[in-house]
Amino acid sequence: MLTTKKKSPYTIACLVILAVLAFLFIFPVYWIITGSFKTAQEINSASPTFFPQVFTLDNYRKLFAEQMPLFQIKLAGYTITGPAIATSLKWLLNTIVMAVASMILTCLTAAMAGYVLAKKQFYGRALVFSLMVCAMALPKQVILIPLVQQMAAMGIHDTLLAVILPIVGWPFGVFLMKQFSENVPTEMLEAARIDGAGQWRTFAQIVFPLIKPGVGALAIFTFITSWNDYFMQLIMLISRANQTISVGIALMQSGPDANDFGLIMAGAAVAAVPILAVFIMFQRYFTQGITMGAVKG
């Protein structure tokens, strides 16, 4: 006969608190998504409705109404223009390219730097790691002016590279990967060296698979941080064709459509889809990374 174990009052209280917190976090997303399908009269009504009484797609039609070329390439005095797409989709594509490139480059550089700082002996290693830790406490606004000057000197200001490159050397990523790399057994590295494996092969075939949960967690952190870095996107990206979805939504709130909350909610709903997709894809690695970090040492 199967018996069910009774939950303690403490466990029940924790479940209730977690359920309440989950509702508080999920409700704004639900409100944005349902609000994007409401009419302007229903959104501005004095009595709020929790589900659209009149289901409409007008907000999304207006969001995708304006169009611009997918790309423009100037070559030898000629301009090659791509097909026209919705401006909001162009902003969304810019944001996806920026966030994915930042995620890939940051994970690669942080994994290699963390491995070197954890397992390689060289002069000044402790100093380099200390500087990395100190850089974590340095807000980006402090280095904004020299950063903008550097991007302008490199000729990449007002391009996606100006937003991608500053996050590639993310100190937090290096710190996180160093902590995971310290768990790699030194004996395995020595065995690989005896078998004739070079540095790149050792890192790719031994170290990287062992720290993959940490890389998955860092991928989520980097993607979300890059996606939501409105401040850097606003400063670095000027032309309308290079702007991101976050800046575009902000422009809606300050332009002629400032009071069109349905349109703004539709833009916010479109901007939230890639973040949810990335979290679902990397959720397993994110959970493993948090668990391993919690029991480390």
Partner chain sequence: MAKQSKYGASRALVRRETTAAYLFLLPSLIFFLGFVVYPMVTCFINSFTQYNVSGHTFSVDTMFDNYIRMFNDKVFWRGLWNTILIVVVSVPVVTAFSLWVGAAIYRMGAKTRSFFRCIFYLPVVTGTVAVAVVWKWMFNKYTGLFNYVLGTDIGWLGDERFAIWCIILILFTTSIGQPIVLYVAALGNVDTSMIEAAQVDGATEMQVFWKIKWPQIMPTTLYILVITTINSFQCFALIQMLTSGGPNNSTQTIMYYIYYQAIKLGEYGYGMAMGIILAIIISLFSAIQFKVAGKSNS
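Think of the rigid core as the biggest set of C-alphas that the two forms share within 1.5 Å after superposition. Remember, predicted model here, so these are calculated numbers, not experimental data. Positions refer to the first chain, counted from 1. Compared with the form predicted in complex with its partner chain:
- Relative to the superposed rigid core, residue 26 undergoes a CA displacement of at least 2 Å between these two forms.
- Comparing the forms between these two forms, the C-alpha position of residue 69 differs by less than 2 angstroms, with the core used for superposition.
- After superposing the rigid core, the Cα of residue 231 is displaced by less than 2 Å between these two forms.
Now show me the form predicted in complex with its partner chain; what you just gave was the form predicted alone.
Shown next is a single chain and nothing more.
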């Protein structure tokens, strides 16, 4: 099978179909990027051009035109206002803060929990684990409506925390980390205990280095999924200053600028390019992450 040098008609047909499909999948991204550099006349013409005839930055200028303060803190009657920043950059910044915080918290809590679920015998272990598996089988979005009320009651609705906390609570990460921790040799843990290492030291200095590839996979996975978790961001983040780039662009396309496709493509490009760059840089770990999640016992 591996030595066939001559390509069979079937293989060639496969390649052709794959190439056509690949084109269809790349095209929307191409259309976003080129569209964002087209002039209004070109965008609104009934015969689209496949490459910008006149290259313009107007869409980006318009996108970054509106400004707002970077932060605003009310303290003892005084309002401290930060320097002005473009609204869309503020959204991008919010998204980065949200995704990074979700990523760090998820990795830390999941690595600790996954390790004990895989490696320790304790009362209630089966209960905790099966509760997590059951929760994962249920649709995540169903709990969003009660979560809105809960966040409002806690006074953190319309803050980034309202988006971060439920992401960290979702048990997929624990599940993944348990999978990776199973491979840590039990003898090493016993040896560490005999040598007098405490529980925390055993985890931090022996287990953690061994499951590092898994943590990396979870980190990149959490980063991308939280970046793109549009529904949660939409219902939790209300005021313009607190929104993420996804919500900002989505509201733009339903607002007064709904038909300014050039502006919207520029927004879509600003939303998509950073996450695409992250994905391409860490592609290998990401693939590993979603594969590991599927291989369950």
